[in-house]
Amino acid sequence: MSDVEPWARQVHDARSPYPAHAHWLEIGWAVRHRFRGQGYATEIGRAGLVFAFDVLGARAVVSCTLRHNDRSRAVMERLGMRLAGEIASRGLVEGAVREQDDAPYVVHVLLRHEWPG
């Protein structure tokens, strides 16, 4: 992506408290156990990614999760997010009961002109 898109590896002119990619956002959700299944995680994603789309004006949205985490990444591909990758960062490796530095998260992405808002 970044040959291609050379704005991806732009950084945000705010500098503090870190560094910001300058054109893409994040999105992420929580859903309590008792109203999974219900579409609630759907809904959030979409209404992150018009936020992000069409108020924000982000070139790009992604959404990471834990490799293991199917519901997830069901979402992530519902909201017509793509596989980018996977990044190792603290989490539960699946089967773990303690949290490691090395977990498998996955990321997706979608970019403005893939959006079809």
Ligand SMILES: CC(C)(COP(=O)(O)OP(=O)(O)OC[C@H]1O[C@@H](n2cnc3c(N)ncnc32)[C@H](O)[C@@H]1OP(=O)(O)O)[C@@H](O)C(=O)NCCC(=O)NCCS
The other form holds:
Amino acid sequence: MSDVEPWARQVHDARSPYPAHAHWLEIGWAVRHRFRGQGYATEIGRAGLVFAFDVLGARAVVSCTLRHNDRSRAVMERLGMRLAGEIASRGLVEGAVREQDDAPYVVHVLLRHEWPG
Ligand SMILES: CC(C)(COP(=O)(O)OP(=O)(O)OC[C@H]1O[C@@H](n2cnc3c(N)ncnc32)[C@H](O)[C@@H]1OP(=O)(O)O)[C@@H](O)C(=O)NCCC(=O)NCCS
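Swap state to the form predicted together with the named molecule from the form predicted on its own:
Everything in the complex follows now, all chains and molecules, and the chain you saw is the first one.
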């Protein structure tokens, strides 16, 4: 995204408590076991997209999850978020018992003009 969208690298004016991206936001979800399989996470994600694009005016929204988290990836796909690539960050590698620094995460993105609203 950042090669063709230079604004993706711009940071927010206020760098406290941590540097934040000026034009894009990240969303995520977690649902208790007994509420899974009913579309609540997708509803949470859609509400996040509405807030990010329509209220906060974001140019893009991203969502990241461990590569093997098929349930979360399915939510991203239901929301129309497309795979943008992978990053390495601290987390659980599939099958491992301890977290490590370079676990593979997928990054999905939706640009404002791709958002049906
Ligand atoms: C990731 C997580 C939130 C996904 O939960 P989920 O229940 O699979 O997702 P949803 O709530 O969107 O439900 C989707 C299911 O409901 C069904 N569904 C029913 N009504 C629906 C509706 N109105 N809209 C969408 N889906 C609906 C879908 O067909 C799908 O069914 P399936 O399970 O047979 O594929 C859940 O696995 C979780 O909390 N995991 C632990 C936390 C986590 O990993 N979070 C992500 C970290 S990045």
